[in-house]
Every structure is written in C-alpha cells, then in structure tokens.
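The chain that follows stands alone, in the form predicted alone, written as structure tokens.
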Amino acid sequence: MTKLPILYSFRRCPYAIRARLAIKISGIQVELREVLLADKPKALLDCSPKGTVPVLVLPDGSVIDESRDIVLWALNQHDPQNWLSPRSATQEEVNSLIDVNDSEFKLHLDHYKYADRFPEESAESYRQQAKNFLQLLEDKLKNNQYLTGNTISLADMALLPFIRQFAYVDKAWFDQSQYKNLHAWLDKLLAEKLFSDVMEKYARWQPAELMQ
C-alpha cells in the first residue's frame, strides 16, 4: 500500500483552506489530519515546531509548512485549470496580490476580527484600514469575472479564504458595502463545489495510541 502525504489542517484556517483547495483541484490524495490549534498534537509539533497549519509531510519524510509552498507543490504536479498560468496576468502580478494579502491585509483582518484583543482602536477603524486592498480587488473585478481576467487563477483561490473571513466578521455590513463586485465574486466562488468539498467536516485527528 502506497503511503500518502499527510496534511495537518484546521478547517477554518484560511491558510489551510488555501492548501486544501490546491490539493483538491490537483487531484492528489492525502491523509488529512484535522487538529485543534489550542491543543496541538505532538506529531504536528515534531515535524513543524512552529505549530501552525497547514503542514504537509511527504512520504519521504520531508516537510512543507508554508501554505504557498504546499500550493505550488500540488499545482506543479497537476494544474488542470491552469491556476499557475493565467491568461491575462503575469505570475509576478499574481504573486504581488498574494504578497499584499498575506502581509498588510492579513494584519488588518486579524485586528478587525479580534478587535477585542487590540483595544487601541475600534473594529470599525481596523476595517477601514483594509479599504485600500478591498478597493484594489473591487476595481480589478469591474470588467472581469476574476481577479486576473475571465478565468480563475491562483490569485482568486489564494485570496478567497481571507476575503471570506473578512466578510463574515460582520456579514450584514459586507453585504451592503460598496464592494459589490467583490461581493459577487465571493458568492460565486463560495458556491463552487470545490469550496464545499474542502470545507467538509472531519473529526479531530488523534494518534492511534490515544484512540485505544
């Protein structure tokens, strides 16, 4: 029996969702281990001491513990929808969007979502700080179905989990916000079977010795 790669994941983590989307579309089979971030299993910490997800352990024992690297690992093996080769954008443009998402926007998102942990400013103030990035995406969607044109690219799928998380902090506000194109884009991608498949619920993984 061939040993499968092991993916340590947490269902709601946007980085883990990003990795699962790429792995799912690539058709690569993995053993998914759903973990609790508040009670990380020793097996996860042994292979990646920083204790974040996603973490992919390959059959040869090598470890990939950054979501973007896991995405590239999967899509470089099989990229049936050409996420890595968008028709209307360069890879540099795609990478630039993901870079800003993973740095500036993610910081604003965390402050907005967990505003009680950052009492220096209000949730509304933190939300306002994200407006430049949201408007950038809104503008890109004015004349296109997706962020880099009229076909899905890695930019869409890499940003989707983070925009979803931002929208659901205050869904009523987002639904009536000025970001109409972004709202439609989000609804369209969330309705895809691909997304519902990767959001399937799994029982918490536990080592075999703890299940006896």
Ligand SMILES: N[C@@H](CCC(=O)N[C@@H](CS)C(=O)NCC(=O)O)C(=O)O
Contents of the next structure:
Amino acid sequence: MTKLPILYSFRRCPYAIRARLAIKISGIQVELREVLLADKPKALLDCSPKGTVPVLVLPDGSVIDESRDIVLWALNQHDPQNWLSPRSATQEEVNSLIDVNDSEFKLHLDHYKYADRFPEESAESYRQQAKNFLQLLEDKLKNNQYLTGNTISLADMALLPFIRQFAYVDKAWFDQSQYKNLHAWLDKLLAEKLFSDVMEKYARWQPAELMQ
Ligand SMILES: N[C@@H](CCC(=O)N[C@@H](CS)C(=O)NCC(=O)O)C(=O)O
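Write the structure block of the form predicted in complex with the ligand for the protein whose form predicted alone appears above.
The next block holds the full complex; its first chain is the one shown before.
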C-alpha cells in the first residue's frame, strides 16, 4: 500500500483549516490525524517539537510544520482554481495580507476571543483594535467579490478561518456591524462545499499501541 502524507490537525484551529482547504482543493490524499492540543501525541512532537498544528509528514520523512508552507506544498502540485496566481494581485500583495493577518490581526483576535484571560482591557476594546484590518478587507471587497479580485485566491482562503473565528466571537455584533461586504464574503465562502468538507469531524487519533 502506498504511504500517504500524514497531516496532524485540530479541527477548529484556523491554521489547520487553512492547510486543509489547500490540501482539499489540490486533490492530494492525506491521512488526517486529529489531535488534542492539550494532549499532543508523541509522534507529532517527535516530528515537530514546537508543538503547533498543522504538521505535514511526507512519506520520505520530511516535515512541513508551518501552515503557509503546507499550503504552498499542496498548491504547487495542483492548483485547479489558480489560488496562487490571481489575475489582479501580485504574490507580494497576497503575502502581505497573510502576514498582517497572522501577526497583528491574530493577536487582536486572541485578545478579543479570550478577553477574560486579558483583563487589562475589555472585549470591546480588543475588538476595536482589529478595526483597521477589518476595514482594509471591507474596502477590498467594495468593488470585488473576493479579496484580490473577482476570483478566489489564496488571500481569501488563508484569511477565511480567522475572519470566521472573529465573527463568531459575537455573531450578533458582527451581523449588524459596518462590515457588510466582509459579512457577505464570509457567508459566501462558508457556504461552499469545500468548507464543509474540511470541517468534517474526526475522532481523536491514537497510535496503534494505545488502541488495544
Ligand atoms: N505559525 C503556525 C501557527 C500554528 C498554531 O499556532 N497553531 C495553534 C493552534 S490554532 C497551535 O498548535 N498551538 C499550540 C498549542 O495550543 O499548544 C502555522 O502557521 O502553522
């Protein structure tokens, strides 16, 4: 039997969702191993001691343990919707959006989502700190269906899981917010079969010796 690449994943992790979206659209088969972040399997930590997901282990033993690298690994083999080559944006523009998402915006998102762990400021104040990024996305969507034009690109799929998480911290607030185009973009992408496919539930993976 051919060995498949192994993807260590956690269903709700936005970085893991990003990786699963790219792998799914590329059509590459992987063995998905759902892990608990609070109790990571030794096999995962042996491959990638930094202990984050997603982690992809290739049949030759090489390890890719950053979501963006996993995305590129998949799309460079098969990119049927041209996520890597949007017509109206450069790779630099896409990368810089993902950079800001993964640094500043992710920080604001964590503060907002887990505001009780950061009592220095209120949840509303943390939410407010994300407004520049949300407004930037909103502006991009004023004249285009997607973040970099009228076709889906990696920018959309790399950011989608994070914007989803942000929206669901207080969905009633997001629903009535000024980010109408972003709201419509989120609804449209979440309704795609691709998204529901990658959110399929998996039982926690356990190594064979623990299964007996
Ligand atoms: N830069 C990494 C970040 C991945 C990351 O931080 N994943 C979180 C889950 S969403 C994680 O594994 N955290 C470790 C932990 O919670 O123990 C990537 O893009 O893959």
